[in-house]
Structure formats: structure tokens, C-alpha cells
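Coming up is one lone chain in C-alpha cells, specifically the form predicted alone.
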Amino acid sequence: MLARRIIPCLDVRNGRVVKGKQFSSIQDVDSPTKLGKYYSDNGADELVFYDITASNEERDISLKFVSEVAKELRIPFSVGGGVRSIDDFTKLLRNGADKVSINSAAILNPNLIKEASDRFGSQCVVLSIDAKLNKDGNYKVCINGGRKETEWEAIDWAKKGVELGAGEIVLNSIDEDGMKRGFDIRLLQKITNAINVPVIASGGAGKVEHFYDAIEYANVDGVLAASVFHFGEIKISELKDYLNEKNIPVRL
């Protein structure tokens, strides 16, 4: 069994790392290129960088914390976040991104992830997916950071993102982002009984038994946090050695 991967989220607005709720009420945390070494330095297997308002705002991704970024991690680390194109993934991994995460433009235009499949290989490709939970019992899939709802259900979604050539699925509930009640294991599990390429939880850890309830009870590859490590209520070493002991495959 392939080890499960603790991948800290950083949620970058206007180069600084910043934190919230359900996608609002936005706090400011500390500097990408301080945090991201510290995580490197202190047993995280990944990083994810999200500029979370680039899409919104109709602009380019910042490529100056990314090639700064690069300069001070020993890990893997994608980045995602107001990235339209071809020529956007081109740059990222020219900055020293080895992934790069799409969200809405991979909404609008499907055709995008096959084509930075097709350049650049799967395993560069990450389709990031809002999920919300709509009152008909559905969960929809959201863009824009959150603020508009699509017509496509998660789970047609995710399948269509791979056999597109998405080779990774960030999986966020925006319903659970930053509430701390756990990772919503239902959607979880719809998702990763659905497909075949890895799975990383998002939204919702507040404890270490929330992490090791995703891995278990939904099968995912990596799980995702911010605040919890921000805020260091959770340290990545810790959790480590609690997953470990729970015979969850880390890597120490």
C-alpha cells in the first residue's frame, strides 16, 4: 500500500497566506515562501498553493511567489488558481511547479485538461473540485472560489476530469471548509469509489481522527488542511506518528 500523503494547503491572496471559512471571513496567516519552507522542514510530503482569488478576479496567477517558493522546498508542490491555459501551465512549470491545479477554466473549458495532459502528462495535471451540497441531496460542483454553482454533479465531474487526462483529484467541501467538524465522507466516498486515480480529501480537519476517517472509511490517497497546521493546532509529525500507530502507511 502506497503511503498516504499530509498535504498542507496554502491560500494565497495578494502574496500572503491567509485563511477562512467556507470560502469568506479571510484572515491573514503569514508568508508563502516562510510557511512553505517550514512545512518542507517539518515532515509535510506536499505542498498546494491556491491563489484564491485570481479566478474571480480575471487575472494571471502571481508567478513571483511561485519561482521564490521554489527556491526553498525539498517537496513536491502544485499551484492552482486563475490558470486559463496552455501557456499558464508552461509558466508554473517553469517557475518550479511539478503540478498545477485547475478549477473553473477546467469547467469551461473541458478541452484544457486534455490538452495539459497530452503536453505535459497526467501526473502534472490536478482538476480541483468545490463541492457543495445543494437541497435536493446533490453535491454540485462550484467555480469562481466557491461563488457560482455549475450543472455538473461531483461525481460526473471527477469522471469526465479523468478521462480527460486529469491524473489527480483535489476534492474540497465547501460545506465543511474550515469548519473543523471532519471531512465530509460521503462525498468522499462517491468519488473514490468512482475513479481510479488519487483522491485528496479537502475541507473540514479539526482533529487528527478526522484524517484517519478519510484515509479509512474513504480510501483516499492524501489529505488536505490549512488552519490546523497554520495555527499549529495539528503538527505534521504528530499526526504522523498517530496515523502510524493506527497502521495508516505514512512516511516518517
The other form holds:
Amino acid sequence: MLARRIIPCLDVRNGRVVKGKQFSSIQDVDSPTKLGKYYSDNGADELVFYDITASNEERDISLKFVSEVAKELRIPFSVGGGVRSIDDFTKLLRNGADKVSINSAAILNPNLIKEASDRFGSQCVVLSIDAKLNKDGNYKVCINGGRKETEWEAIDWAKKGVELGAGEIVLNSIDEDGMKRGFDIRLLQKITNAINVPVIASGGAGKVEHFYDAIEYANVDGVLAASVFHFGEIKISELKDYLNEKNIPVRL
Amino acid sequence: MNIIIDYGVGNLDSLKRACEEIDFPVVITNEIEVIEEASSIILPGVGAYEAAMNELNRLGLVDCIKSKAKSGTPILGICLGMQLLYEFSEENFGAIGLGLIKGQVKRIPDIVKVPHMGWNKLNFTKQESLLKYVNEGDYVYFVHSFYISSTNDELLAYSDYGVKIPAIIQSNNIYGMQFHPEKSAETGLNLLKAFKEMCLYDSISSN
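In place of the form predicted alone, output the structure of the form predicted in complex with its partner chain.
First the chain shown before, then all remaining chains and molecules of the complex.
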């Protein structure tokens, strides 16, 4: 039986881990290398690194941080943020990423998912989807860090992504990001029912019960969170003990 | 010299670092002269089966690996590298492997989520030295869409994913791990450590 994954996420800007709320009001947290090693040594099942600077001129600097974090890890490492081309995939994989996640660029050029999965295998192509509930009650995919709404319905885009070769979906709820009210179970249920690749819930974790709810009620394969881990509000070991007591398979 | 074969697949640095962490010095190379002299060989791998075999062929390494296998050199295949040890894979339209072990590679059936991605438990089918530092129920990290569809006597451990996934195999000096020991925290390091000791033992016993 596969363990459900607990995944801390480092949002990195200019070489520092930062954390915001609903994709803005950002505060400084710590060095990515230090935090990455801490999580790898303390029960995280995977680490996600999002480069939220990702302007062209700064990308090479970010690569250096990716490579430094990779050196400290004994667990899988997923990297994303500003990935636009096969060349970006190649660079990140060479610098120690095991998986690369794409977001906006995939909307603009869906074929990138196919090219990348043909070339590197779908196991290293993660489709990251930022979804926002609009006033008509539909979940729309947003790009450019949540600033721009697209025509895509989240569920249709997830299906399309898998069809093109994405091996995993990370679903970020913009509405719940940093709010600590729990994951968007309804959104997650729609996606896990529609596709047959692993789905990772992101956005909204505030307490251990929220992780349980996402796994138990939306059947997600992993849960991703940032601030509750970075600020020590939830310890991964305690979270896993809690889930284990509730009969959720976790790697202890 | 202990060798990690570099044939252009994936990130080998993390594997090298994991080996060094257990004091198992390794060299990453694709030079046939170096590999011919190797005291042990790790065959890593991510990506497509046929492309990997084509690359090994292009580098002239297929016969080299086969003859090293025959002469008793310990060879560890990891992930796709383990699958390459077998005879044939149905990936794409089918491709011939190294054939060091009898058996075939098939796609994981769609009754479960594919790829099999994440941490899964090891269930032992044998007690062998390779498993001496790990416990039944320890978790290791898998990422793969194809698997060895049937095994014989070489199976040491498997994982249950609704489908039985062969996880660790050994046939004399040929070893395989379907998961990534270098991504499997302490458990992965413990398995590499046991492999290292098997290499030392093999080199003593073959001298």
C-alpha cells in the first residue's frame, strides 16, 4: 500500500524561502538549503521548490540554489516556477531535480507537456494547476501567479494535462492559499475522480485535521503545505503520528 | 573501482552522493576501458527502455556489461536499470534488454494509478544478506510505469500496490532495485550499504 505523502513546499524568491497569503503579502522565512535539509532529515516524503522570482535574468541564480538544496536531500525533489521550455527541464534535472512542474507555460503551450514527457518520462512531469472559484461557481485555471484567469475549467485542464503525459497533478487553491481553513475538498474530489495519476493537494492547511480530510474525503495521494511547517505550527512527525492513528498509511 | 554507468539518463549526482555517504567511493563514467576494469557496476536509469538500450549500444557497453556479469562482477540495476537486466520490455513497441535474468517488463495494469509513484513498503520473500540492514515494512521510494511482470527465484522483496511489484532482486552477482535507494532516506542508504558489503565479499571470494 502506497503511503500518503507529506510534502513541504519552499517558495523561493531571491534565494530565500518566503511565504505569502493568497499568492501575495510575502514574508521572509529562511534559507532553502537549511530548511530543505531539515525536512529531508525529519520525515518529509518529498520536497517541492517553487522559484517565485523566475524572471529570465535571475533564473541562473535560482539554478544554483536548486543545486545546493538537491545536495542536502535524501528524498525526492520537485522543482517549478517559470519553467517554459525543454531547455528549462534539462537544466533543472541536471541540477538535481527529480521532477519538474510546469504551470503557466503549459497553458500557453500545452504541447510542452507532451514533449517533456516523451523526452524525460511522465514521472518527472508535474502539472501544477492554480484554480480559483469564480462567481459562477466554476473552478477556473489561473496563470501568472494567480493574476490572470484563463478559459480553462480546472477539471478539463487536469484531464487534458494527463492526456498529454503529465504524471502528477498539484492542485493549488488560490482562494485557500495561506488561509489555514483547510484544503478545498470539493475541488480536489472533482479532480481525483476525473483522472488516474497522483494528485497532490495544496493551499489551505492550518491544522492536522485538514490533512486527514483531504486524504480521507478527497482521496489525494499527497498533501503539500508551507507556512504551517516553516513556522513550526505543525511538526511533520506529529502530523504523521496523527494520520497513522487514524489508519492513514504514512511512512513513519 | 566502483562505477556508475553514465549513459545520459537522469541525475546521477544524488546516487553518487548517497554512495559516498556510506563510504562507497564511485566514479561516474561511460568509458568502456574503465568499465571493463570495474570492481562493481551500478546501472542507473530513468526514461525509456529502448532509448536506454540504444544508448548503451551506441557506447559499445552492452557486450562489456554482459561479460562483466558473466565474470562475476557485482552489478546493481536501479529503477529502469533493473528492468534492463531482463530480456525484453513491452514499452513503446517492444525492446530487447541485457538478458542477464530471465523475464519480461510490462506496463503496470491500469487497474491502479500509473505511474506507481511514492513510498511503498518492502515485503520480504527471502532473507538474504542484501536485506540485512533493513526491516520488513520499511518504506522505499518508487517512480515507474513498467514492472517485472513475473519473477522466479531471484525475488527478494516486493511491494504491494494492488499489483505485486518486484522491488529487490538478486541472481548471483546481479542485483536490482526497482525503487530509488538514493531517494529512499535511511532505508535506501542501508540497502546500498549492504550492496557495498556484498561487493567487498564478492571481490574477496573471487580472488
